[in-house]
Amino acid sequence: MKVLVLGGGVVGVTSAWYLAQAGHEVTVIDRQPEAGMETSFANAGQVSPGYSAPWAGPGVPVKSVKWLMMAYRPFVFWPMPDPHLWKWLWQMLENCTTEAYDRNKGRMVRLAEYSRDVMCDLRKETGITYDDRQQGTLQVFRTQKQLDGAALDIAVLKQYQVPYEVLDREACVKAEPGLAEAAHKIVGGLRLPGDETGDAFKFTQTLAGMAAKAGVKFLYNTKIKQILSDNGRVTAVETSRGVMTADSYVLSLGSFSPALARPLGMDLPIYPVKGYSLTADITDAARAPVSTIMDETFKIGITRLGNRVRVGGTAELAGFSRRLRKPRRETLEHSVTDLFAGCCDVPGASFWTGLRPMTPDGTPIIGRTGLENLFLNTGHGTLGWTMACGSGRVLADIMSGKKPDIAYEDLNVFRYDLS
């Protein structure tokens, strides 16, 4: 079957690499010059299936007013007269129940851990590195209210059979060296042994010249004008190349995926969530951390990349914004060297952003659509790295007609009311 993969981040990367090790004849499109510039570019670095949580919870929207209110917001929000804005608000406040939020990371869960073993294969079998390390993720809690508040995840992780940790103050300085300094501002965290670390853009330039070498073939500096249907199937793809054709679709543009689909009837529920990050080089190994740390309080990982440290997070709702602005900066840095302090270069780090493609249940859409033969792998939000191996891998047995290893009907667009 030929296939026309639609995006060439590290989602759109690993579906075209699955479908490609599946017998299809692949082809990737992508407006940049090359695989993974956009949000696959310098994410958090976090490959954490147990940290995998969707964002609406109960006690959120009172939560993300005291957010508002910080010196140094983890989330920010620029209102705007967009409908899709208002409308995807709406949706996510009706995810804000105890009910949902277990329903929701449950599935979460499921596909990131399923994601994480895809991943591990995948090294066995190709030998690919990324700056990758298997040393577990940490969540510090710098309240004794935020660490009995870990209860909600800890139940889900249990149900899932996660391993995790408690740790106190010692064992978490214990697991992350570089916190001595800082122990007295913790109380305590959350460990996720399972858990891995590693460059998404190594990973996704890596993958996308292996898949290259399988038979994929990458066209890039091409724009996607629209996608042309025709009697409930997609005809054509418009690009700045012409117009392209295949027996099947692949729709991973991220949080450009809406704006593709909602000519063809479906007004996906993905809205851009501005995400930032710090890329500094370690200075001090001993003060840098070993793995991951996330700093509750802030909504931010650290993260040691091979002899760089990469500092991520922040929400910012600001539609399609990609200004730099100073003062999300300035919560990295405090964050990192508030916990590792001298660590390394924070001056001298690089400062990026980019938009992260949510969904208002935090889950991604991945499966079929109304249409024949256009299939979604989309809306990963902050997970995409996470989640992209597994997600690729269920999408080309669901496109090769092969019964996904985990249960994927919860996946699809058809959880939503696209009217």
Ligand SMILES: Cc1cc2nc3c(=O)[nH]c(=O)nc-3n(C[C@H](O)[C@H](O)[C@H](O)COP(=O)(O)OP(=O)(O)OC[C@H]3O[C@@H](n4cnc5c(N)ncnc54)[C@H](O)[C@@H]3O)c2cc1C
Given for the second form:
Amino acid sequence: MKVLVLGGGVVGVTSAWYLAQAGHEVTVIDRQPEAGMETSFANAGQVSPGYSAPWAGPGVPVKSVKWLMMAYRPFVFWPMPDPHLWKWLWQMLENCTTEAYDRNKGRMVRLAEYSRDVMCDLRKETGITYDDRQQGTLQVFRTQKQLDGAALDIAVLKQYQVPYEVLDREACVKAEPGLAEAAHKIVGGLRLPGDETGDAFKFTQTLAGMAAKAGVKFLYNTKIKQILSDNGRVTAVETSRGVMTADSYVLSLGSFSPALARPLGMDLPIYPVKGYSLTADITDAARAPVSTIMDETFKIGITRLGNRVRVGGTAELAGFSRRLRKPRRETLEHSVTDLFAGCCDVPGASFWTGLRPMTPDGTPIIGRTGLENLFLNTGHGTLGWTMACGSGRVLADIMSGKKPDIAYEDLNVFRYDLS
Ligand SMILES: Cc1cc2nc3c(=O)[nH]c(=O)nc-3n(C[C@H](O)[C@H](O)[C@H](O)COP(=O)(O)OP(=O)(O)OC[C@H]3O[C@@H](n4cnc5c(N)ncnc54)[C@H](O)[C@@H]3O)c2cc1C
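Requested next: the structure of the form predicted together with the ligand (the form predicted on its own having been shown above).
Below is the entire complex, every chain and molecule, led by the chain shown above.
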């Protein structure tokens, strides 16, 4: 089968890889000159099934008001007269119940755990490297209230048999010796030994190279203008290089997926949630993190990527703006210097922003649509790096008529009312 994959981020590239492995003739289209140049470029680097959780949860509406008022705020909101934003916020609110949180977290953990295993197989089969480490992640709590609040997550971890360790201060320092000087600032942590870390951009570029060798065509610098349909099927894609056709189409345009789906009558509930990262060279390895530390207070991930440290976080609702805002840099700088002072060249760090393609329930949208030959693999929000391999594999199985290894029906778009 001839397949056009729309989008060459980590999700589009993993989709292309697994579709090609299943024997399909695949072409990837992207407007950028290379793979992984947008949201997959400089994320926080966590491959974190254990930390997979929706942002919408009980108590979050109240907490968000508190976050908005913090000096180093993890959440920033620029109210705009955009009906898509308000509809999406309303849908987020509807997902803030305990029942919805449990359901959504269950879906996310299932896919993320599977994805980590698929990624592990990929490493074994191909030898792919991407500054990867398999040393777990550690969520550090600065207050007893935060530590107590982890009970809800722990209950779901237990339910899905995800290994975890609740650590006291000393054990946190044992796991992450770079925290020694900041030990008095934390009360404990939740360690997820099955989690991994790695550079999503290196991975995406390397996998795209391997896919090209395996016969996948990559059409870069090619803008997708619209998807044409007739009689319940996609008939072609209009691009800046002309009209292209295939037997089937995969929509993996991250935050830009809804704009292309809307004219087809599909109002995908995906909204861009802007995040920022810093990437700094390590200057003192003994003070640097060994793996990923999640600073729960500021919702910031601090990750070791080879001889660099990546600091990523902030949820900002600012539409599609990619303006680099200084206060957001200061928040990232504060978290890393507060916990790992002197570990890296913070003033010389590169500053980046990306738009997380976020669904209201935190779960990506994978699978069939109302159009017979259009498939979705999009809406991965905060966890697209974690879930990319598993999502690509599930999608390729669905498109190849093979039963995926995990339950997948509740991942598709039909869980939403799209009218
Ligand atoms: C600050 C930050 C930290 C993060 N940290 C983590 C983390 O630690 N772990 C984790 O799992 N996830 C993390 N994420 C989320 C993760 O990075 C995303 O979920 C993931 O990159 C989304 O991948 P994607 O392929 O769907 O989107 P993208 O990478 O954005 O790919 C979409 C592609 O579509 C192309 N495109 C769009 N419109 C068009 C068009 N009209 N024509 C042609 N091409 C088009 C773009 O060029 C782009 O290459 C983080 C995100 C941010 C912003």
